[in-house]
Amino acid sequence: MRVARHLWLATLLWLLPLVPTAAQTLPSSDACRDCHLALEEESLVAPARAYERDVHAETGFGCLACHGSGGTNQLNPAAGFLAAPERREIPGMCGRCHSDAVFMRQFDPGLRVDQVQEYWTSRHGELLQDSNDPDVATCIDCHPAHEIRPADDPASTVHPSNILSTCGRCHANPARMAAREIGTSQVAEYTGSVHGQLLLEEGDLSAPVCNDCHGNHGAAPPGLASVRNVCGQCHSVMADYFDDSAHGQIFEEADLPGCALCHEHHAIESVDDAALLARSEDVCLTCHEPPDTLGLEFRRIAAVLDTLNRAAEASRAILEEAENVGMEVSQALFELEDVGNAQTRAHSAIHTFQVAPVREQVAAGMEITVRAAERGREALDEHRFRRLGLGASASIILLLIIGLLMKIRELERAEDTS
């Protein structure tokens, strides 16, 4: 039965070019879809079903916009019909429209038109170009053919929340990556990183994901010199400090990968002052030999940061103590939160690799903690004063009660004698 149907279809397809009237009218998009949806083979049904959700379908493009060429309405490859394009042909096929500024302007004037150009500069593009690598990603691996959604659509494979799994489909797959040098640990490392946690656990879509550092169409590892620039997109204050630091120049001359040398690439951890010294010593000692006094500076930085942390904790403890005995210190607690800003600035200043700038920021934070501690102590003093006042008024009341009791006895005695 099934074979018969296929045979029938095949015959029909071959006959089509021979029937001029049919060739001009039959393969409209609706016709393609209707036939494909009626088929039994899932791989032939799926594209037709998926295309209903495709942004191109919504804009009014039919199947032949990609599967035909030059507006042909014929299913004859000889006339330009493309059944399943070769991987190599895909960038060019998409670029037919997407690289045409005049054409694209009609639909989305804001959309860039250099994606294909960028693609050829990417590692994917290079491999495709040089070795026709069958495993390398082309347009349709990130933007699934027949179901392309714009990047701001949460259902899109290139929405920030989905990028990790889109890239990870190949890059976290050992079978795919077996022949390559880059390993498959990136997705796991990123997932545990501070950025990964922000994106995946807190749903912060502004947290950087793969494409924010590697580029999207031009995806490639940032060059050694450009790591600082990539991180500096967001961490600009730290990047500026770093540029002016001794390391900035030395790293550049020695072709060392800026930020990543200390912070790793994918497994970037959040700053934890407690582990700062231990971690940094490991890192510093890779270059600085133990007798090197330069390492001492970091020890001093850690100590200065620690002072602020301890002071903030101590102030908070005093305020909480005051709060626990029922004093109202919410304003002081709020003001203490400002220490967080000072700590952030101090952490930025670490990237000067000198203690003085860090100390300056810490000093500003210390002022806040001192004020908070003062408010807390005042509240506790007030609390003691209340007890004192209570003692005083309770004694007065006690005296009054004694007086009353004596008066009562006196009255009773007067009654008895009368």
Partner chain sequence: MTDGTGPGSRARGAIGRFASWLDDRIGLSAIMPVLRKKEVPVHRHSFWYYIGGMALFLFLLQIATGILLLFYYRPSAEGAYESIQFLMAEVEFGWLIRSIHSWGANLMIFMAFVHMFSVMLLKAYRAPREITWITGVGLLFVSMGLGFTGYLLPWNELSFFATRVGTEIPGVVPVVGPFIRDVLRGGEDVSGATLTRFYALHVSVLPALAFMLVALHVLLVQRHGMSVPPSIEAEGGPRRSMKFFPQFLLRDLVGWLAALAMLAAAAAFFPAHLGEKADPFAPAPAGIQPEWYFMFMFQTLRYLPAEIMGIEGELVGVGAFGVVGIVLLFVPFLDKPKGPDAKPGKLWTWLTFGALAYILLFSYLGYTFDPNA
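Rather than the form predicted in complex with its partner chain that you just supplied, could I have the structure of the form predicted on its own?
Single chain only below; no partners, no other molecules.
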């Protein structure tokens, strides 16, 4: 009897897990959040708190959409539940939705669905796939796992104003980069560059940041042959001039990095004429050593550019002098602004590495300065003429007044004697 009772109890305990109970009901997202918010460990509380602001939560996705349900086996990892996915699993986890064009069309038909494929071609993806590098960036390093926001949201980690700090968390970290023999000066160099100043000081969101040059999910250093194409996305006129120049072919044959050889990579400086001349002497003379006079071409170009700068300053001084004495020269001042366009075109033509194309653009600017100076001189002449006319008119009026006074006195004396 006792043996039978023990056998029955053992059978009951064996069958108990197969009996459906209320505890086996899959939790809702509210249940996940409520439970995590009640925990004491901050690392478990933070995801629940952050997810309320996540774009997926706003769209209606709950916790189990990413972590999996584990089927009917109550959050069983063996059945597919991901409590904390391994780094190698993250691209595939995100790709379950983001690589499915039919599924994504329901939410954003314009959203690309090749991000995961691109990621595996990036340097990050290669390191993750080949060596399971524990520190390499995955989806959640750029898009915080539980607080993903649209890219155009200023609070998003991938908004243009935040990209530098997002990439810099790794690439400006010496400890993290040391094992990979990668420098960490890129962020500092970019911050002081003309691009960095436009973005960080002037708030110009059109200024290029890391992903504009290196790509988003397929991030990788541009190859030597593609540097010109990367820069040419914005600087298309300069790129075309360079391609048509003798240097374009020479650089391609020598596998030189085009734009970056003269302008650096991240520490790109503002190109005023003084900086242009100094940089050209540093760069050009490394190849064009005396008696090769081609290395001096930039000195000739700088002299030609200087003639336009001086002419523009002189014309502006004449117009401002005329304006200060009250003459109407606003139209001439407005037209003089076109000199700036001529200067921009002339600086673009520098990428031909020849004087003639630069002189051609400078000549167009010189015509503008000549017209402006003529208009200024005409206004000053008119002002002088008006002053002379006013002086003559005042003299005549004064003589008339004196004559009238004398006539009045004469009449008064005649009355006294009569």
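On a predicted model such as this, the values are computed, not experimentally measured, just so you know. In this text, the rigid core denotes the largest set of C-alpha atoms whose superposition between the two forms falls within 1.5 Å. Positions refer to the first chain, counted from 1.
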Q.
Rigid core superposed: how many angstrom does the CA of residue 405 shift between these two forms?
A. 3.9
